[in-house]
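In C-alpha cells, one chain follows: the form predicted alone.
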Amino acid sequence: MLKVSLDDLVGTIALDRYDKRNALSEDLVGRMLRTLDSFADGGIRVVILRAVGTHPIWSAGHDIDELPIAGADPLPYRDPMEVLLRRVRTYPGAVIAMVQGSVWGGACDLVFNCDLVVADESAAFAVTPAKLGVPYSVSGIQYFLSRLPLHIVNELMMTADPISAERALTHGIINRLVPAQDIESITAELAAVIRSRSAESIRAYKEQARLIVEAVPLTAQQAQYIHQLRLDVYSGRDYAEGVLAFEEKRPPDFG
C-alpha cells in the first residue's frame, strides 16, 4: 500500500494502492501513521508525500466503503483520517505534497494539510462531501477557510467540482505548478532547500503558525450548534442516500 525511502533526512511515502484508486483506507491511513511516527522518531526533517507512478487519479479519498451507516458520524474526532490530519499538521518538519492527477474528497483535505504542494498540470482538486450528503468536519473548515477566500471555499463545498491546476495556483492552493517530467527534481530541491535549513526554526515556526491558526474562539453555545448541524445531517436522507448511490454506481437523488 505504501512505498516508502529515506535519503539525508528525507522521507518519502508513496502511495501505492492505484487497485484501489489509492482510497485512504482505515489500513493505508494507520501504515501512513506509523511511518510519520517513525520519520519523526529518526529526527526526519522533510516528508514528501506522493503517489507511486504517474496516473490520472492521484487519490480517490476516503475509503466510501468505509464510511458508517446513517446515524453515524462519518468523521469522529478519533476517525483515523482525522488523526492523520493532526499529524500531518503537528509532524516537527515540512510536510510537501507532490501531485500528479486530480485529488478527491478526503484526499483534497489531506493535501491542503501539507505545509507546501508541488503540482503538475494534471492536477485538479475536488471536496466532494456535497455529493454524498456528509458533513464536512469543523476542523477542515476551519482550515479551509484559513487558506482560502471564502468564495473559493464555498464553491468548492457547494458544487464538490474539481479546481484547475492553475486555479490552484492562482488561489494558493498550490506553491509551485511546474512540468510533469521535473516535478520529481524540483520536489527535491525545494526539499533539499528546507532540510539546509535550521531544524529547530522550521519547528518552532509550524508550531506557532498552527495553533495561531486554530485560535478561533467558539462559545460553548456555539460549538453545541455546529454538533447539532453535523447531527442533523449524518442522521437525515441526504447521507443515506450519497452513500448509497455511491454503492449502486448512480447519481445521488437529494430531491
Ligand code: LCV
Given for the second form:
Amino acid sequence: MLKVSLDDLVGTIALDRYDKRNALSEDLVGRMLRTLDSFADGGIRVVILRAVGTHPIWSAGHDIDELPIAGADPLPYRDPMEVLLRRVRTYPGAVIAMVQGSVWGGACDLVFNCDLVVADESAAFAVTPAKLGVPYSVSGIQYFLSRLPLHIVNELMMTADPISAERALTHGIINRLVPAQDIESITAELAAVIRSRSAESIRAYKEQARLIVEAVPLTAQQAQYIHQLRLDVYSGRDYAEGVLAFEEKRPPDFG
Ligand code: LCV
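Could you output the structure for the form predicted together with the ligand, given that the previous block was the form predicted alone?
First the chain shown before, then all remaining chains and molecules of the complex.
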C-alpha cells in the first residue's frame, strides 16, 4: 500500500494501491499517519508525498467503499483522512507533494495541504463532493478559500471537473510545473534546499502560517448553522444516490 524510503533526513512516502487507483482507505491512511509520526520522531526535515510509478491517476481520493451510509457524516472530525490532513498541516517540517496524474476529491485536499507541490503536465485536480452529494468539511472549504481565488474554488466545488496542470500553476496550486522526465530530480533538489535550511525557523514559520490561516472567528450560532447545513445534505437524497451510483458504476441521478 505504501513504499517508504529515507535519505539524509528526507523521507519519501509513495502510494502503492493502484488496483484501487490509490484510493485513501482507512488502512492506507493509518499507515501514512504512522509513517509521518515516525518521521517526526526521527527529525525528518522534508517529506515527499508521491505515488509509485507513473500512472494516469495519482489518487482517486477517499475510499468511497468506506464512506458511511446516508445519515452519518461522511467527513467527521475523526475521519482518518481528516486526521491525516491535520497531521500534514502540523508536521514539523516541509511536506512536498510530487504529482503525476489526476488527483480526486480528498486527495486534492491532501495535496493542497502540503507545503509545496511539484507536478508534471499529466497532473489534474478535481474536487468532487458535488458528484457524490457530500457536504464538504468546513476545514476543507476554509483551506481552499485561503489558497485559491473564490471563483476558482466555486468552479472546483460546483463542476467537480478536473482543472489542468497549467491552470493549477496559474492559480498557485502548483509551485513548479516540470517535464515528466525531470520531476524526480527537481523534487529532490527542492527537498535538498529546504533540508539545508534552518529546521527551527521552518518549523516555527509553518506553525505560525497555519495558525494565521485558521484564525477565522465564527460565532456559536454560525457554527451550529454550518452543522445543520451539512447534516441536511448527508441525511438527504443526494448523498445516498451519489455513493450508490459509484458502487453501481453509473452516473448519479440528482434530479
Ligand atoms: C474506492 C475506487 C475509487 C475510490 N474509492 O479506473 O472530496 S469528496 O467529498 O468527494 C470525498 C468523499 C472523496 O474523496 O470521494 C472520492 C472522490 N473520488 C472520485 O470521485 C473518483 C472516483 N473514481 C473514478 O472516477 C475513477 O475510478 C477514476 C477516474 C479515478 C479512474 O478511472 P479508471 O477507469 O482508471 P476504474 O474506475 O475502473 O477503477 C479501478 C478500481 O478502483 C476502484 C474502482 O471501484 C475499481 O475497483 P474494481 O476494479 O474492484 O471495480 N476505485 C476507484 N476510485 N475513490 N474505490
